[in-house]
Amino acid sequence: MKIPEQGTPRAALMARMDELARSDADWRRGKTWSLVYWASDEALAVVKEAYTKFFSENGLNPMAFPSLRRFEQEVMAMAVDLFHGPPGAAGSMTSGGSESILMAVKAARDWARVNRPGVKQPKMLVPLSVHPAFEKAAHYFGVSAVHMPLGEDLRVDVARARDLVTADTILVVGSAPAYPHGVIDPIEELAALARQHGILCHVDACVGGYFLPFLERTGRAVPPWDFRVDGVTSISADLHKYGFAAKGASTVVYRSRELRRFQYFTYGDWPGGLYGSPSMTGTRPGGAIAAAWAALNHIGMDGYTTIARDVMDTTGRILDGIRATPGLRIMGNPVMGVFAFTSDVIDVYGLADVMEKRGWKLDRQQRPPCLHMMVTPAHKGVVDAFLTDLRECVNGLEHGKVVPEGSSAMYGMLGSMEDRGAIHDIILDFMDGMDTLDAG
């Protein structure tokens, strides 16, 4: 494959792109239960227009584009207010939840170098269910991740976690909610543990940060998780999830500007000039910053609250339908439209395979095997169709109609492997093969 000698006409390019997109997950009709967050066609149009208006601008130099600087300042001010940040709270926009998490861990590491100079091998306590971005941060920044066990409710067992704190522990992490099961860790207890030892506490609210505040506005009870909890020192929250901004846009917020300074990177000896970067990336797409600002201002507090109410109504109908389906059960006590279900009767991976043949995309999870769902306004009109197909597929599997290939066979094999380290090589091989150009 080479760059064509002559440029391809626009119409032909668009036709080819449409052709390739036909095999993509059908999120527009609510058939996909992850990856895409949709609020409405109007909100999507506004976000697209805002993105393209600043498509070429670069947030690397805020002095060159003061508009982007203003957008980001206002986005962060809204985030601080939404998360009940105290005076002096501050943060940055990033390219996504992973970068926000990386920055929080990097800030904790550098904070410890100044405030805990005796620490030689920094460690952070993270839930077993925490997002893998923390493992990535551990790998990149030399901060060991120590897993806190979960209780029967799938939340961190704080009593057992206390014994894991050592003189090298610099950070305690909790999720609000944890992506796999949609449950909120006991943030108050985790923050108290961190405060007791004079260390930092990060809340990963990448999924819930721009949903839980509006859920609370509907009158539903939400466990404490934000800066109202004494001891919480930073929060990550994704704008491109339930904030419905364009990808990639996230926020990381710190209790103080002093703490945020540990996130930054500076270099003063480059012949190209003085260099300062607030986050991992150099070039920062202006469109993502502008689109996030536009989403927050266009949808507004009332709009987000209405969305939260509609999503929870839809979620309630789905949860009731799953619970009413013999052989299926919901895992834990999810607090929002993110949850998982499993079965002690049928192979849930086989269920995902047969549901996929009907067009439904369900994420497979492991340890234990379960299926994951994320609800948005796009799913409001498909609940009955989904539950009908789910019941029919469960009934078929109960009567021996098993799909022997696909994820059922793959996940079944991986789940039974005693050598968990070997899975590392299997994932590497899979990733390496994904960039092989096929005949299509």
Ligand SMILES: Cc1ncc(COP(=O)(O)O)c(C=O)c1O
The other form holds:
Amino acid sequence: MKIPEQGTPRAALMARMDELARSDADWRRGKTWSLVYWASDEALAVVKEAYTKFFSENGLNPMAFPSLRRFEQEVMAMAVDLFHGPPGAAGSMTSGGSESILMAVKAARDWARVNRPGVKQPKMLVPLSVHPAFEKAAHYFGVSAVHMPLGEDLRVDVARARDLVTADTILVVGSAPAYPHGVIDPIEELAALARQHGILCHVDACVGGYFLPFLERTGRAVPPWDFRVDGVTSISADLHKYGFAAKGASTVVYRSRELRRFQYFTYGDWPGGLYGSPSMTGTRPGGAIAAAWAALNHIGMDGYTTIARDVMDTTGRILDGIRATPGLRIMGNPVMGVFAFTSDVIDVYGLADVMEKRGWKLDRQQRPPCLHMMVTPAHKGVVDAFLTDLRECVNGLEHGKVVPEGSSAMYGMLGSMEDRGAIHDIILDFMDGMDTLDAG
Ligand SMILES: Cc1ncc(COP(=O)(O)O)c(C=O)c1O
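Okay, that was the form predicted alone. Show me the form predicted in complex with the ligand next.
Every chain and every other molecule in the complex is listed next, the one we just looked at coming first.
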């Protein structure tokens, strides 16, 4: 395939795009439980308008676009306030959770180079359930990730993690909450461990950062996780998740400006001029920065609090329905609308496959097999339909029998493979094949 010789008229292009989108996940009707965060049609319209207004502007040079600079300053001031940052706390906007995490790990590594010169091979302690962005950061920045075991409640077992600290440990990480099961790690204990050793502590609140503060405002008890916990030195939190901003927007906040300086990259010898860049990206879409600012200002503290209340109401109904379905079990004690369920009697991968035939897209997880859900305002009206389908599908599966096809067979095969290097190759082959053009 090559670029068409003659350009395609706008109407024909749009029609082709609509046609291709027809088989996309149906998030508008609440059929998906990840990837898309929708607050309301009005909020979506505001965010889109803001994005489009600054579509062409570039956040690379804050001097050229004072508007973007102002948006970013205000977004970061709001983030610092929301996470109870002390005076002097500061951070950056990034393109997403992964970039925020990469930056926090890079900052920790460079902090250690100055403050722990004896460290030869920097290590960070991460929960077994931590997001793979930390493994990516380890891979990119030459920091080893050491896994802390989880307890029965699926939170880090800090008592067992203590022995993992060595003279080379520079950073301890906890999640608020962790993606797989929606449980918050014991942040106070992890931060105390870091403090005891004079090292840094990062809280990954990519999923909870713009939800937990509002959950707290509804009067619910939320375990401590932010800068109010002594010893927490940085926090990642995504605007493009429960902040309902456009994709390409996250925040990483440090307890002090001095810490943030370790995140930055500078180069003074380029013929193109002096170069300074706060994060991974060079060019930064003005639209994503403007849309994040618009989302925070449009929805406001009260709006986010109402959303948190609604999402928890929807979540409660789903959790009750799952708990009342014989054979299904919720894992751990999820704190927000993110959780997983499993079964000791039916094959949950088989369940995901039959639910998918009814249009419901549930993400499969492993170790042990379980299904993941992430509740947003888009799910308010689908609870009954979902639970009816879930009950029918559970009843239709034979107890104790593994479904010999579909995702069940695939996960079964991959799960039992001893050679994890081979899994690596299978994933590589899968990604490598993504550019193969389908017919049509
Ligand atoms: C807890 C947690 N951290 C980090 C990330 C990575 O965020 P992103 O996909 O925006 O890079 C996610 C994404 O789901 C997450 O749930």
